[in-house]
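Quick heads-up: it's one chain on its own, the form predicted alone, in structure tokens.
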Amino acid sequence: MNAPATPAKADPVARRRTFAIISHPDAGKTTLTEKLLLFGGAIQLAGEVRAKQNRRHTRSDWMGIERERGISVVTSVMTFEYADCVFNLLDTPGHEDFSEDTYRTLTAVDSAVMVIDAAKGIEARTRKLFEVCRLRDIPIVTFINKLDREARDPFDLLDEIEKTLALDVAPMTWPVGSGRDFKGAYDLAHDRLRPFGADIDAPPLQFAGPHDPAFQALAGESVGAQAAGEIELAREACKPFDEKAFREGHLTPVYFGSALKTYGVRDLIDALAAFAPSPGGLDTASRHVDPRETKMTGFVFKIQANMDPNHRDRIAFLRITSGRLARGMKARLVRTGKSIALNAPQFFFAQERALAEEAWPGDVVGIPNHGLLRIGDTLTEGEDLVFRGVPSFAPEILRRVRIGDAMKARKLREALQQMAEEGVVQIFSPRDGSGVIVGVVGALQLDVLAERLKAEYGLDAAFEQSRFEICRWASADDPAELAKFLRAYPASVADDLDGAPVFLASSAFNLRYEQERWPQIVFSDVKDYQASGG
């Protein structure tokens, strides 16, 4: 494709590209992240994820459990520049047990890259994440990965995307062979190809078309003939790229390549620079906020503690939504009404960081704090605004935590409180005074919790079955009716981290029974942090 048309440096909002990478586990998401950083100059050598005991772990995976299992379990934020654009790349957890972190991250981005394994096509996790993007009208660029291995027919893959996701596709490049016969991806708009295996900075080769003898010689007789027919059919049968349809979330441009071999990645990052939207406006409970407003606003979508084990720090990830954040400025924490000084805002490159002297809409900065900031908090230059849509989901697994040393019970409570404020787990304090219950979406979250309790707090924890299987936030239009319901079930009602009432059910049957008995009570499996005031 042509060199991307990039915004003038004088317009900091137009320069920003804030995007997430979403995929099913093992589709190559974290590897692609590294290669994008390589093109952005953020790293000199991208580490490869290998299923071996002595593998080099990727630089965006910093937690011990990530290095051991070769998976991402927390969102990493990385900022870099390319083609006069400032990219804020959010590498989300691929494992479904950490879906809540991913959903919250998608509230902070303006576009997404969907990575699909060329041999497997659309998988369950991909479908679920796409639906979240659709709810938010997030534009999606598709990267079909692992063409250096045997792959499915590209038309089948495109057809599956259209049928499964109800999303129009516009192939921008086309694979020439696959596996051992993979020769590269042909640029459909400009009749050129950068040969697979060539230096990443080598210019593409220009052809008169897919029947050009030079292209046929490069591809080989059988592969070239098949590719020429497919390229002609793709041009005739597939939709052309329409930037408006893409921005509205109805159409996805599709690129083919191999992240592991750093092939097709340049096409992808050029597309993000050229087509991906710059930061747009966001709704609050009271009004719409435009990114070019002069007053700074932002919201916290993630908390992470102990990223640096030497400092036992706590970082709130703040998405800037309008105005300019300047180091040293004071901002109003709307939840408490108090003013806080932003003395050390930080930009991230996975484990590495640098002080952010200034930040603009679209940027994600880290705000060091000691428990003052929570997920869903809004910071402004004075106005009382509350951004919508940072969700919390009812956990699917409820467990009690047991430690061998009763003298450390207070330390355990403090640790669980901090973990809950981060969003690692949810905690529920039963109103009958019994021990705290932790809730998680998936079992792997319990492994992360146990590892962090051991590594960061010196606590050896075990998890015991709770008599409760389901929890739902309880609310009602009539406060008196809600109070009556809560008094009726002292042993089955708990408070979450923010003090919101939660009904704990022993089974799905038990929940349905109470719903029928109390028709005025709303039992919800989703809570908006802002709606709760938390």
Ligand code: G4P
Second form
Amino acid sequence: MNAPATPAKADPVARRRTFAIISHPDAGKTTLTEKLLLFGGAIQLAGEVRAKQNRRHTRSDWMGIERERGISVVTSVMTFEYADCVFNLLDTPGHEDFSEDTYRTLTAVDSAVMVIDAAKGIEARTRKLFEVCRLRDIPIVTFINKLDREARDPFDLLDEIEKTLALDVAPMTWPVGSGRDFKGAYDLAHDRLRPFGADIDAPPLQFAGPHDPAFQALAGESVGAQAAGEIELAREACKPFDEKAFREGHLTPVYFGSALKTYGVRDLIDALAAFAPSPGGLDTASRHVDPRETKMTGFVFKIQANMDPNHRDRIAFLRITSGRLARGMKARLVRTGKSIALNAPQFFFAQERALAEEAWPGDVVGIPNHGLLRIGDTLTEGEDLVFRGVPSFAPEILRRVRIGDAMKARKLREALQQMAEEGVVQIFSPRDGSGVIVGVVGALQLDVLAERLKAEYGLDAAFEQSRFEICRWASADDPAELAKFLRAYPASVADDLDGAPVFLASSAFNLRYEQERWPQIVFSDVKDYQASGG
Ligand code: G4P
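Based on the form predicted alone presented above, generate the structure block for the form predicted together with this ligand.
Time for the whole complex; same chain goes first.
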């Protein structure tokens, strides 16, 4: 690639690239993250992403679950600079039981990198995560990884992406061989190649075309001839890169490489600098907010508890959507109308946290607090705005919580309320006054809940089957109709954390039956956190 056209340093919005990496476990997300950090100047830190996670595991009790099962429950943010751009890489948990966390994180990015294992192609979880990206038409750059191993035919892989994801593909580079014969990825637009195994800072070699004897000599006889044929075919048959289609989420540029061998990673980061979108505007219930407005606004998409067990702190991750956040400023928490002082906003680097003196749209800052901030909260400089789109998904598992000591019922309620505000679980309070029901998407969430109830509140909780299996948010255009419906089923109606009514069904049949009986009621399996007004 040409050196990317990079934005002027003076324009903080144009410089920002806020993105996430989506992939099936084992495709190479962690390895790629390390290598991106390496290019981002955090060289001494690269290679320590894993180590850092391990250290964190040993730091707090409830994360023992992660340690035992070798999964990452933690979502974190990494900020680094490259080519005059500021990159904010939002990490997401690998395990699908924590997919709600991932979905919320994806509401805070402007683009995503999809990592695919070249031997495996599109896997189940890649497809699911891609579908979430599609809900918001997030532009996606594809990195086909592990070319240093035997790989599937590149046309096959591209075809699979196109067919299974209904996404146009534009190969930007083309793999020359794979496994032991891997020679590098050929830049289709510029006839260049960085030889595989060369120094990562070595400039690419320029060729007259894939039949250039110099290229053929480098590739070797059989690999060279096959690569030349494929490159010609790719140029003829594949869609050219179209920036507009990419930005609209309809086309993905594709790069080939090996994260482990730090190959193709520079192409990828150059691509992000050159054409991944800078922060865009965002809709609120009342108006569109442009990132270049002068007043600061932002929304909380994640709460992380226990990052430092020495201070029982909770960190709310705030994505800035407009204006400039300056340390010490006062912000209005729209849900409560209260003013809060942003005295210690923090940036995250691979290993460290540091006070953020200022932050701009696209940046994510951590705001330490003791339970004041919740997922979905909007902060402004005074205006009553509520951002849409930090979603809540109908849980797939519903359980009643039982504790041995009835005297601790109140403490349990408080603890569950806290956990729900952090997004660890969802809670539903039945209108008939019976015990709270917790809802989760994946069973591991229940394990985290149990460990945290014990470690932080001294509560020994057990989870019991509830008679409900399905939960749907109920709404209707006509408030009278909704009220009538809710009154009709006091034993099957509950309120969520925000007081929004949900219908609890004992089976899919039961749900379908009520849907037919109450055609004016909308039974929804997704809810914006603040849709009910909080
Ligand atoms: P994940 O975060 O997506 O789950 O994947 P991760 O980066 O942890 O990579 C999964 C495995 O794949 C790791 O091997 C890693 O070294 C390997 N890997 C990642 N990228 C490449 C690549 O480009 N080429 C090759 N050949 N392997 C790659 P592991 O043996 O499971 O872990 P480790 O012992 O190496 O840490």
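Please read all numbers here as calculations on a predicted model, not as lab measurements. What we label the rigid core is the largest C-alpha set whose atoms superpose within 1.5 Å from one form to the other. Positions refer to the first chain, counted from 1.
Once both forms are overlaid on the rigid core, the distance between the two CA positions of W518 between the two forms is 2 angstroms or more.
Core-aligned CA deviation for I144 between the two forms: less than 2 Å.
When two forms of a protein are overlaid on their rigid core, residues whose CA moves 2 Å or more are considered shifted, and L32 is not one of them between the two forms.
Taking the core as the reference frame, the CA atom of R410 shifts 7.5 angstrom between the two forms.
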